[in-house]
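Just the one chain here, laid out as structure tokens, in the form predicted alone.
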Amino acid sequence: MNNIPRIPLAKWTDMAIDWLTVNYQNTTQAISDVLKGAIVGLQDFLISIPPELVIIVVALIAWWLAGKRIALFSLVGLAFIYNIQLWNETMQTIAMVIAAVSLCIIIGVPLGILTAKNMTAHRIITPILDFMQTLPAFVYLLPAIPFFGLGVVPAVITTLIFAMPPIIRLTDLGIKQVPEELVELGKSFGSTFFQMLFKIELPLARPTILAGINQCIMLSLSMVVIAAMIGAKGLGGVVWTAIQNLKMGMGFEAGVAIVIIAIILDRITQNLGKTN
């Protein structure tokens, strides 16, 4: 086997990025000063609004979708949030978790709606994805950083990739799983494309859509947080930086905020898909 000539990946790996960098420049720059934008733009606003307003809105709506002990955890969970002085952090987190769910819905439901009526296209998409998941998080913040340097955008992009794969299959499953009767009945009655997919595949198909994207916002939340070793802010950076100075209360404090917010947005996206 020592015989054999080595296979250069790394290094072809390393000027691919190179030549994407040097002639793409331009484009990710152009990308990563709107996104960040809008990140921070989300940020600040999250930040201004008095953190009792927010607390109370998430324990209401906690209460209409999940009940009264998820609404009591909303309540008392933020508010220790905020009693320990993270709150700030917490909402930068959230910003970005924001952020990157709607990128992944906006890019991964049309994603799995194309993989459910397309064969071709989901035998191209089925492998990236399975790339995409398999990959450890920590190789998605290599990339990233020639391209759109450090801080949330570059944050928000490797969220983006690692969280996107089960809107795109469960969006692909939850249109498959449509009775085959209801399909040609629409189209009995004369259906257009647009008219079948919008009033009856993506209406039956919403719990398995609503199943992905709380996949993705927990995928989300978990990787904003790995994040925090390319320059993002928010609870991730309080971890980092615990790390960094061994120390282990800071450390705890911030991990008992993210499980928090992690539990909150499970049990209300659980819910969401339940409410008519």
Given for the second form:
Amino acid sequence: MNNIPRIPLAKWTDMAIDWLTVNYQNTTQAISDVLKGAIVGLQDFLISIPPELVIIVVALIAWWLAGKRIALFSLVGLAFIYNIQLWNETMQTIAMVIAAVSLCIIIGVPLGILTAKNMTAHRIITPILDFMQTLPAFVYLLPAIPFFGLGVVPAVITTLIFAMPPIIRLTDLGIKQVPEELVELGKSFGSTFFQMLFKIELPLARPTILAGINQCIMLSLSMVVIAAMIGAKGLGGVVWTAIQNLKMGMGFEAGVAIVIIAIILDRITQNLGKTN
Amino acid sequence: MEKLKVSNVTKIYGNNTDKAMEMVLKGEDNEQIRAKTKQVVGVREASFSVEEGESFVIMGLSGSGKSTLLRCINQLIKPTAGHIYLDGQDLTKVSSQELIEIRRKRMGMVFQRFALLPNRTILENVGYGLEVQGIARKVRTEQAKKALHMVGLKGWEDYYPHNLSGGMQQRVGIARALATNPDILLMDEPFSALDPLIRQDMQDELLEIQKKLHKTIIFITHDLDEALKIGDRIALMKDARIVQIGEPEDILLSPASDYVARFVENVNRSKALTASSVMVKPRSVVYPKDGPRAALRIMEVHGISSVFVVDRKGALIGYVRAEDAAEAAEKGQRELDGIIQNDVPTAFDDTPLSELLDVLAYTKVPVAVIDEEKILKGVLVRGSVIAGLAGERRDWDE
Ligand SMILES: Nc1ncnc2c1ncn2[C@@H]1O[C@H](COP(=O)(O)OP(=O)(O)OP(=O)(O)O)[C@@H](O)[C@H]1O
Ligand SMILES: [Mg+2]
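Starting from the form predicted alone above, please write out the structure of the form predicted together with the partner chain.
Starting with the chain above, the whole complex follows.
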């Protein structure tokens, strides 16, 4: 073993990142600017709505989708967050989650359809997903900076990488789980590719895809918090500042707020698939 | 008119079918082909043609290749070799666009496990075929309702599949296939998942519908009773091959192989057999002008206690009993008039034996089999009926 030279994987990676930075920074900066506008716009918008209104609307949605208990929990939980003055940070975090999850759906669902329909795509994409899910987030948190700068954009991009795999996997699974007979039904009545997709496969895969979206939301929330390290602010930012200044109480408050948000989002989206 | 022709169709499952196809052509058996090439032969060299308006049943045990063959017809499965002609057009050669058109307008499929979309109402399920054709909602709804009505499900439009029993769900499946008004119905064991009683109702209903609509039906089953009831003709499959094609009675009475014979053994024969298949030739008849003595003589010769009387054209008049003939002979009567009995039990050629068993049980005279003009075609005697039920066919003499 000793006479085999060490493989310089680290050096290669650096070279690749440098090369990408030099050649693609303009592109990534352009993407970054657009994204930043959208995310910050969304954050400002959420913060601008009166908190009382948000609290009531969320409670009503929770009532409709998840029942009385979750509605009550949302009401009390959000009021508590408002009371401990973490409202704006919470809205920032939620805006990032919404941005990341939307992008995950826009990119992930079509990719899931692709892997379900195309064996080659499946063979290529599955190992990449394994890689994305197991690679520690910190490893790609930092390289995101040269491409997208500091702040919300690299936070959302890294969240995307971290949270998208379940959507792709579960869309793929949901479509493959459509019973053979129903696929035959569609074909035997002369459905085109897109009719198969929109009239049979996606409607039947809906609960599975929604389960994927639920997972994606939870992963996004946890990642958005970690991404505070690269300047994403929000509740994660509070935690990060608390850690750096050894302010236990402040960190704990932000942590509780995160848990409250997580429970509300989870219970509401968990029940999306069950209605109808 | 020939509607559908399946010509030498072979389907081999696997990704390297050339070698296996060669072996099929050489006539090597499926097991050898599988051992040598790892390819599975689903259907081999199947040929048949179906007339417009005919109900053609494909029957065979599980794994014999029925579903594969059916799916070759609408190209859900592409045959490895061979051709499918619909109204003379080779479906293995049409473009995918044309194929979609053909599936939309000319073929309807009914599935074993109903294949209803659980997220759609009954009406939306029935309208599926029309919907993919892009037909306007209003027309679609109207046609779907009509189809639902035809299968007796009026009023169920807005329910969901899970609200319905199995039998009702399959009615929806049939309505869906009828809604696009296709020429051909492809039915893959449509009643296999149903309880026996419901199943018989559904069979009757299918026959009713068929009487009105005269579709060309390809119907798959592994149940011989069902095949006999539905099929104008039956194809029997074994080990991916069609081993016999014939009308129900051909299959029952002259099974082409031991395999078919064994298949046939279990069937309830009285349902399948008709009077004409077990009747014997009416050798001994007398004419009204024959005297009682002649009648007696004939009865003596054949060892029977009564004899049928027919007119010159062969139309049945009645029968004469031996004791009456003897009495009349003693009295010196010269003709049979006056002693001819008219209460003959009769049956038509196509009366099922099951309807005759009662009569056969109590009657003292044989049952006369006649046609519409009352011409005597044959005679049912207990011996030949029992033999028929037991599955033998001999030339019985009275
Ligand atoms: N997709 C497939 N891949 C490989 N082999 C297959 C495939 N589908 C069917 N077969 C094989 O082809 C043969 C015929 O199958 P097919 O489904 O046509 O039989 P069947 O007569 O319809 O049986 P059943 O009564 O169980 O429905 C069987 O040996 C089966 O194992
Ligand atoms: Mg089958």
